[in-house]
Amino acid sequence: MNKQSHVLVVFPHPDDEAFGVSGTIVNYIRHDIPVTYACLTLGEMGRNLGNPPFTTRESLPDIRKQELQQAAIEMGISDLRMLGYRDKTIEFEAPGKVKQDILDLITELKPSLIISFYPGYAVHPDHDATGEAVVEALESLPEKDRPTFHAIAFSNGHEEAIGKPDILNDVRPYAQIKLDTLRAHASQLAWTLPSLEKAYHEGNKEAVERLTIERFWTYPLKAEHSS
């Protein structure tokens, strides 16, 4: 991985995070390499409240913040944001709100590199939202006051429309904190879980690839004066 003196992660979601970046993430940790996560909502909407359920609708809020810190935890982050957005909503905010909360993350911290999704092709709507924001900051920055942007894409047909990922990022050495941090997502993925880490250590390569292969598209942002 490219040295960076300070990496912003951008994600809707308590767990966003646990699959798709967790290995880098860690990496860039161990590496001594400032990370700052800032997850938009609590997740308050999802879908799932634990199985056998553990929470419910009112309490579920609570419950995942307090596994968004303990995922914080597994991966050494020190720096975790919770920006107080409503979950399902990123998409309906007022215009430039969200763009401005990261342009003030980006003048306060002045990050080298900045993850979140890949607008269009990360399927939920507060993902591609989120993107969006992310492009939107960036773009209206100079050019020589851009981070670089890694942004992740999982949609059907993503690599049809947008290439293959230009990074690879082997994160082997962190498969079982990528597991454990997936673990501190309990109410959404508890049950998911089980049948992967025993894939995984059978060495079913498609189990093998999800927890140690994560991948990126550098995103080619605007010329500074093309929009």
The other form holds:
Amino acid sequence: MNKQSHVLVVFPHPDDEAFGVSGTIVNYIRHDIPVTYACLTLGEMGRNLGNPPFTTRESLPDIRKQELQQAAIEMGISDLRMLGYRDKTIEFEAPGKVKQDILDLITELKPSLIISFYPGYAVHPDHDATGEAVVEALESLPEKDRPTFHAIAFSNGHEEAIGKPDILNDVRPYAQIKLDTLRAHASQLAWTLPSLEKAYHEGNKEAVERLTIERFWTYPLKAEHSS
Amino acid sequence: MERINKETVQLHINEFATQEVYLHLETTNGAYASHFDESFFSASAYIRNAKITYENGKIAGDGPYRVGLKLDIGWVYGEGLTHFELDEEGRLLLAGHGPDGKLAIAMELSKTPFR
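Could you output the structure for the form predicted in complex with the partner chain, given that the previous block was the form predicted on its own?
After this comes the whole thing, all chains and molecules, with the earlier chain placed first.
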């Protein structure tokens, strides 16, 4: 997985990177491959506010912004972009707006690889809309200028529809950093961590796989003149 | 935030009456509800920065609480409210938090637009 020149990661919410991609990100950074993380929103509409509440609907974005910055530090990401969209609204933006932001990033960074969600198989409407915008951006480029797109899918029944992932990244050496990245997103993930961490250290197969193998599908972009 | 004190919240509601105020109203069962349970019918709504004026507003119930605001030509209604805060910007934040620690409803009033 280390033949990239620059990796662009595009997700809508702080913490979208933590479970599925943080080990892969750390691997690239450890191999001196620059990684840019573009995060579209600050997860303003997150539901985990505690009971008793530790924050409010209005203060949550500040917390999640700090958590995102801390997660970037854990992973070693020095180029973090916050694009200023609002949680739950990506699919309603004017057509082409998010696509253009992604095209601008591609023009600036010339990534060899983009990582985002697999449109249609990523559960949250923001995830699907983000993946769709990536596909639109890439398909508008001549094939020779297109970075590869590694997409993440996890909707119920996704493997029946799109098959098994063709990329399995072994991120075993980075499992601890991955846990630290998850921990950085404490406001949203703290409640899931103790049991995951315990299961991992006890060697529970599912927990170990979750922290040591990251799964991607190389997205089948349309040929240049087929649309 | 702290647990709703009905009398205190009623006084705050009165302070926002009869003037233009901005409303954030939201209910949510989470974007993953139907993913984790396919039989679950997911529905939620939010409105941010609706500009309203109410002539009277009231908090009702014994907890969780309900709040209704009577507009010139309509109503605003919310139920399931458990916590409140008058924040440092003078905004009245009401919220309903389930035993799972997740927000189920937010109902907020501000004299300046929410960011």
